[in-house]
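Next comes just one chain, in structure tokens: the form predicted in complex with another copy of the chain.
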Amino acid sequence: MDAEAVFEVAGLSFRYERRVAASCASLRVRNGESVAFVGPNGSGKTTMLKLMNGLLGPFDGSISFMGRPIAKNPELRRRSVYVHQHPVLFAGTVRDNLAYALRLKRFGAAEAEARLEDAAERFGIACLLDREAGRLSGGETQRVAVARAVAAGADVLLLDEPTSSMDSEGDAAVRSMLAGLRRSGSTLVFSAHDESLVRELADRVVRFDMGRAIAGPGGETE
């Protein structure tokens, strides 16, 4: 057990039905680290990220978050957020979506407002704030979803192909945001097919294949 470890995965194996969708002998993500999941389609990246956010279960083996088992771990919901590969937004405007997330994280009105404006600015969605969230384009939706997660201020971010639908501007925004978070000590785990993103932002790469996390320089996964 490592006091520094945010995630500690051991002997993990998860099946949706019969087939193992994600397995991992051992993986440790340290505080402030940035880890990229790469691998072919269907290799288990999304499954692993969801498992690490407590969205899937039950599984064999163990995942601990901040030193305690992930199940019913209140820290998990307070400190980490997962963003879907193809995110959905709630009914209402974009502003409502951000405000809702901020309310859930119990920010005071003034701070919430400031964070909201800041995130909108950084992700280039200020002009979308009063648009109906359900009616955005694919890339706009992804921007808002990432902005929502970042605004919510979790210091552990699990991002599933966060730039896949974005244009170059959005892509740049996410890159600079992730770089900033990294500097400020946040822990990042993200999946990506875009190699330049991985090269630029990851301290470490975990490769997936056929449902198995198979290698990561500096990581413990065999």
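Could you output the structure for the form predicted alone, given that the previous block was the form predicted in complex with another copy of the chain?
A lone chain is what you will see next.
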């Protein structure tokens, strides 16, 4: 077992009815690494991200997080989050969204407020705190969703097409946010069609085709 590994996948196979939707012989994601999943629509990228965050199952093979199986792994829920291509924010203001996530994690009032203010400043959303979440642009919504997760303690982010369908301003803001997370040591695993985003952010690329993660030299997808 690699002490530096955040995720380890071995012999994975997941099916929708009889069709293999995702398979991976071997994958290791190390602490602080940024890994891009690339490939055509329907190739298994999103399915793989959801499997790694425990949102889909059952499956054959194994997925571990911090050296333990993901099933009933409290560290997975505490430290990792899956951010949808179109994140869902709760009704209410941006502040309400961050505060609710912090209450779920049982932070005390003073620490919760400090975390909320720090995340708002770090991700450039302080000016949005009193805005209704339903009135945000795509880029703003993505930044709020990530800020909410990080404020609540996540440092392993699984992101599905994080810059998809955004205007140029939103795209630039999200790229800057992700670059900052990478510099700060967060672990990023993201799917993307945008080759420039992959070049900017990825330490390593895993290609998917017809549900299968393509193995590189040595037989591992790394």
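Residue numbers count along the first chain shown, from 1. Heads up, when I say rigid core I mean the largest set of C-alphas that superpose within 1.5 Å between the two forms. The model shown is predicted, which means the values in this text are computed figures rather than measured ones.
**Student:** Based on which superposition fits each C-alpha better between these two forms, do residue 69 and residue 161 belong to the same rigid part?
**Tutor:** Considering the two-part motion between these two forms, residue 69 moves together with residue 161, as both sit in one rigid block.
**Student:** Superpose on C-alpha atoms and tell me the smaller rigid part's rotation against the larger one between these two forms, in °.
**Tutor:** Comparing the two forms, the smaller part rotates by 16 degrees relative to the larger.
**Student:** Cα of residue 116: shift between these two forms in Å, core-fitted?
**Tutor:** With the cores aligned, its C-alpha sits 4.5 Å away.
**Student:** What is the Cα shift of residue 90 between these two forms once the core is superposed, in angstrom?
**Tutor:** Its C-alpha position differs by 2.9 Å.
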